[in-house]
Every structure is written in structure tokens, then in C-alpha cells.
Amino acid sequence: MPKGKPVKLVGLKGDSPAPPRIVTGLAELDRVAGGGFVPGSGVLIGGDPGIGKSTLLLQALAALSRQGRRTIYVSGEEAIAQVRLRAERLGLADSGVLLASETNVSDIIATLADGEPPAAAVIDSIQTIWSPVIESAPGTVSQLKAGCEALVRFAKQAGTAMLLVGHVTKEGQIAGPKVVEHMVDTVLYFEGDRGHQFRILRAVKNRFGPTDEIGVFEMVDQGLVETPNPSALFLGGAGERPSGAAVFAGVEGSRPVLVEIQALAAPTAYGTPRRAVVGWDSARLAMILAVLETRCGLSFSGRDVYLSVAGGLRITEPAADLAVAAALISALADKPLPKQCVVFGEVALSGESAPLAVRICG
């Protein structure tokens, strides 16, 4: 092994300027990215098929190209004619985004390096890329690692924000080895129910920004529209709420969000009651039901329990415990909660709520 040479060591304290940002102009996307994409960064974006990943990135590239920046969209799944049809439907045909249809990573890098390096480039998708030096089919572990490594290396050298689209598995995780997520700087998930028009962009890894911010979009005929006030979408109707509905006040990143939690407790027709959850943790629901039965004397043993978070949002914070409990009690008693009532707080196994739990009724 050749002898190495010592490298310069520096202290933790020093003047380190903040990394520059490529601001797309899509406020919700820039918010999740931490104020815009950092030049030379690798960004992996995952989501279910048809959720709108390609639409979002095409709109982002079009917004950058209208700022005079060079942007390139490389599709490994669609022909150029198909991408052009989507661009015409979205009203982006005159934006100046450059298109290519290629899956050979060597040819893609040669294309990106030809001329002025692009400010941002989209590779759709990373699972279709293959390297001629790897003797395996596209989508295999070795091909994914080699393709991602080559594209991220080019991004670092050229100062290009490299946006990689990734498929997801049935479990909702980006397909392929976890090492691909470690190789990039940012991992974003585009979530949503195809039955709803709302889409949520969430950061799960970000070396240049927070990982708890969300961006909310609405899918319309003209593409994705930003939603600066998501509470208006996640709340149900503006009138009287029925029994089983509770409004939860949570915080996603730097913004407060009001969400309606809906519960239904119906008499079961089977020996074992059903427990169905959409948008929340099923294990957490089982814990809340156990607390209500043991500590409060309520019986759900003969009832099917259905719980849903309105609008397709997925809630992970424990502060939703009290709102879920209120919705379940309201559904069991068939009595609506007071109008303009907001509930939040964590529930312990003892049946007590956290010290900061607050119930606010207007």
C-alpha cells in the first residue's frame, strides 16, 4: 500500500459561508429543500407511480429555465414525444428545458458535460440507468450504485443540482440498496393518495436544511399548484362537524397545520373486531384503544374501529394522541365535539396527558 501524506486539520470554529442556493420559484419545493437546491448536490426523489414526481420536476426545471438557467431533463422511461405531450398539457412547451431519452450513464454524463454545465438536471429514473462497465441488468444493486455514484460525482465537479427520480417498493421505501440514499445529499418523498388531489413533499434526509418541513401541492389539470395554507385543505367541511371528528393542531417544520381526524366505531358483524387506519400508526391506535378501555372504562371490544386523517396527510407526531382519543370517544358516544375545538397532546399509558397537552375551544 502506498504511503499517504497528512492532511491539514482545522478547528470546529471558523467562518464557513452558507452554501448558495438554486431557487426554483416554487415556494413549497424550495421550502422542503431548505431554501432551494444547493449547486453540486445530489437529490433523490421517491414516490408511488403516477403520484406526480415527473410533473413536479418538469415544472421546477421550467421555472429555472425561465430565469435564464440551463436545465436538462433526461428520461429513461418515456420517449421524447411523451415528455413533450406532458409539457404541452402543463403549458411548459416554451420554457426552454432541454430533453433527452437515454439510459446509458456514460452517454448521459457526456451529454451533460457538453457545453455549459446545467444548473439542474433530472434523471427519470435512476432504476433505468445502466453502466457499460457493469455486467448486470439495469435496476440491480451494482448498476444502481455505479449509476448513482457516477451522476453524483459529475454533479460535484460541475456544480449541477442532480435530481434523481426513484421508484418505491410496496412498503413505500425507495427501491434499491440503502447505500444509494447515503450517496446523495437529500432524500425527498412525494406522498399522497391517488384518490385525493393533494400531494405532500417531505424531506427525510437533507444535509443542507431541515428534515421536518413539508410542501403541499394540489393536483389539477394544469399540473401541481402550490398550497400556501394547507389547513384549509386538510380540514373537512366548514360547517358543523359530525360525531367522530376532531381537529388536531400540529406542527410540520416551521408551519402550524390544522388537520381533521375522523373516527368511526360501528358494531362488528364478526367475532374479531376490525381496526383500520389511514394516515396514522396502527400500533398507536391499538395503544389509545387500550388506554380508553382500561383507564376510562370505555368498551370498543364489540365494535369495528376506523380511523382516518383527512386530506391524505400522514401524521407521525405523538401529540395527535389526544385528538385521536377525542375522536374515538365522540364516535362511541355519537356526540360531536364542541364547534371550533382544537385538541392536541400526548397520552401516556397511565391515561394522563402530557403536561403541555392543551384543549382549546373557541
Ligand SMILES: Nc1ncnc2c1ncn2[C@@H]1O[C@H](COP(=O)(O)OP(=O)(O)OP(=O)(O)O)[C@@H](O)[C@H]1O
Contents of the next structure:
Amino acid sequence: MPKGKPVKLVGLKGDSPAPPRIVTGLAELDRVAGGGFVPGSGVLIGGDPGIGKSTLLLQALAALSRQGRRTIYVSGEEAIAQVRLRAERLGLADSGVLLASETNVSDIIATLADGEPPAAAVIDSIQTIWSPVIESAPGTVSQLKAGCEALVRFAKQAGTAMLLVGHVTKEGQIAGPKVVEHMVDTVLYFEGDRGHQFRILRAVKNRFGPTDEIGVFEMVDQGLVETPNPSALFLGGAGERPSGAAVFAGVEGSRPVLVEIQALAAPTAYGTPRRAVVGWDSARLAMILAVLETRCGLSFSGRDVYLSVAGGLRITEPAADLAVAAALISALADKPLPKQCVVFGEVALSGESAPLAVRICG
Ligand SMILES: Nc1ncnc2c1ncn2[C@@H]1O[C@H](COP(=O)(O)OP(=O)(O)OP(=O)(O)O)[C@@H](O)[C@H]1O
Ligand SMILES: [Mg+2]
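Having gone through the form predicted on its own, I am curious about the other one (the form predicted together with this ligand); can you provide its structure?
After this comes the whole thing, all chains and molecules, with the earlier chain placed first.
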């Protein structure tokens, strides 16, 4: 190995001003990114097929180009005509976003480096790009690595915010498991339930901001519309709440969110009662049922129990325990919860707060 030379060491304190953020103006996106994109950073946006990744990023680039910034959208998946068609439908055709359909990473970088470097560029998707210096086929791990590395290196040199689209595998990981995630500064996941119109953008890694913020959008014909008040989506229908419905007051990032939790306790037709959950953890439901039976003297043994979070949201907060308990008790007693009542709190195995749910339900 050749002998190296020592590099200059510096202190932690120094004059390195925080770079100005590239703010798209799509508030839900900017917030999840940590207050806009950082120039010279690599951002990976993952999500299931058809969830709206291309739509979101085209809207983001269009918003930036309307601010007079240079933006480039490289599609390796769709032909120019397809992207144009989407732009037309979204009303973004006149926005000034520059378009290319290319998969060779060397050509892509040469294109990005030609002229004034773009403030932001989208590569849609990293699974389609290939590097001519690597022998393996496109989509393989070594191709993915080489392509991403080259693009992120270019981003750092040019000060471009490099937005990379990544497809998620069946296991829910961005294909080429974790291979790419460590190479970029920020990893965002775009999620949603196909049966529902809302989409959630979540940061799973961010070197420039918190990771507990979510951005909520609604998918309509004209593209993704921001939802500054997500509670409206997750509260189910307006008006009287039936028995078995409880409103959970949770926190997503810096915002409170109200979500309706719905439970049904139907008489069992078979020997073993069913327990089915949508949007919550089934093991956690089993625990709450056990606590209610053991500590509060309620019996769900002859009942099939169904639990669902309205709007298709997935809740992981332990604070939803008490709302689930209240929904279950209300369903069992067939008695609606009081109006204007929100519930939150963790339920311990000792059952400490469980009687509270019984009291709420009257
Ligand atoms: N003509 C249309 N009218 C309304 N909504 C549409 C129309 N075409 C597509 N969509 C919506 O846009 C979604 C596809 O968005 P988009 O292509 O941005 O997703 P994607 O995540 O990039 O998908 P892919 O994985 O195929 O690249 C569709 O699932 C649909 O909800
Ligand atoms: Mg796409």
C-alpha cells in the first residue's frame, strides 16, 4: 500500500454556514425533507409501484422551475411522451422542467454537467440506470451501487439536490436492500393504501432533519394535493359516531392528528373467535383484550373482534392503546362514546389505565 500523507485536522467549531435550502413550496414535502432539500445532497424516495412517486417529484421540480431554478427530470422508465402526458394532466407542461429519457449513468451525468448545474434533478428510477464500466446487468446490486455513487458524487460537486426514485421490494425494502440507503443523505418513503386517496410521505433517514415528520397528500386527477389538516381524512364520516368508534389524539412529528379507531365485536359463529386488525398491531390487540378481560372483568370470548384505523392509516404509537380499549368496550356494550371525546394513553399489562377506558364508556 502506498504511504499516505497526514491531512489537516480542524476543530468542531468553525465558519461553515448552513446552506440555504431548496424550498419547493409544497409544504408537506419541504417539512418532511427537514425544511426543503439541501443543495448537494442525495435523496432517495421509495414507494410501492403506482403510489405516485413520479407524480410527486414532477410536481416538486415544476414548483422549483417556476421559481426560476434549473431542474432536470431523467426518466429511465417512461418514454418522453408518457412523462409529457402526465405533465399535461397535472397542468405542469409549461413549467420549464427539462426532460430526458436515458438509462446510461455516464450519459446522464454528462447531460447534468452540461451547462449551469441544475438546482434539483430527478432520476426515475435508480433500478433502471446502468454504468458502462460495470459488467453486470442493469438492476443488479453492483450496477445499483455504481450508478448511485456516481450520481451522488456529481450532486456533491455540483450542489444539485439529487432526487433518486427507488422501487420497494415485496419485503418493503428499497430494492438492492439497504445498498443504496447508506449512500444518500435522506431516505423518504411514499406510502398509501390503494383503496384510499391519501398518501403519506415519511422520512426514515435524514442527515439534515428529524425523521418523525409526515407529509400527507391526497391523490386526485390533477395530481397530489397537500393536506394541511390530515385529521379531516382520518376522522371517518362527520356527524354522530356509532358504538365501537373512538377518536385517538396522536402526534405525528410536530402536528397533532386525530384518527378514528373502529371496533366491532360480533357473536362468533365458530369455535375459535376471530381477531382481525387493519392499521394496528395484532399482537397489541391481543394484549389489550387480555387486559380488559383480566383487569376489567369484560368477556370477549364469544365474540369475533375486528379493529380498523379509519382512512387506512397505520398507527404504531403505544398511546393508541387506550383509544383501542375504549373502542372495544364501546363495541361490546353497543354504546357510543360521548361526543367531543378524544382518547389517548398507554395501557400497561398491570391494567393501570384500562379502567379509565371503562369509565369513559360510561
Ligand atoms: N389519468 C389519471 N387520472 C387520475 N389519476 C391518475 C391518472 N393516471 C394515473 N393516476 C394516478 O397516479 C398514480 C400513478 O402515479 P405515478 O406514476 O406517479 O406513480 P409511481 O409511484 O411513479 O409509479 P411507478 O412505480 O409505476 O413508477 C396512479 O396509481 C393513479 O392513482
Ligand atoms: Mg414512476
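Because the structure is a prediction, the values reported are computed rather than measured. In this text, rigid core is short for the largest set of C-alphas that superpose within 1.5 Å between two forms. Numbering follows the first chain given and starts at 1.
Student: Comparing between the two forms on the rigid core, is the C-alpha shift at Thr211 2 Å or larger?
Tutor: No: Thr211 shifts by under 2 Å between the two forms.
Student: If the two forms are fitted on the core, does Thr294 show a Cα displacement reaching 2 angstroms between the two forms?
Tutor: The answer is yes; the displacement is at least 2 Å.
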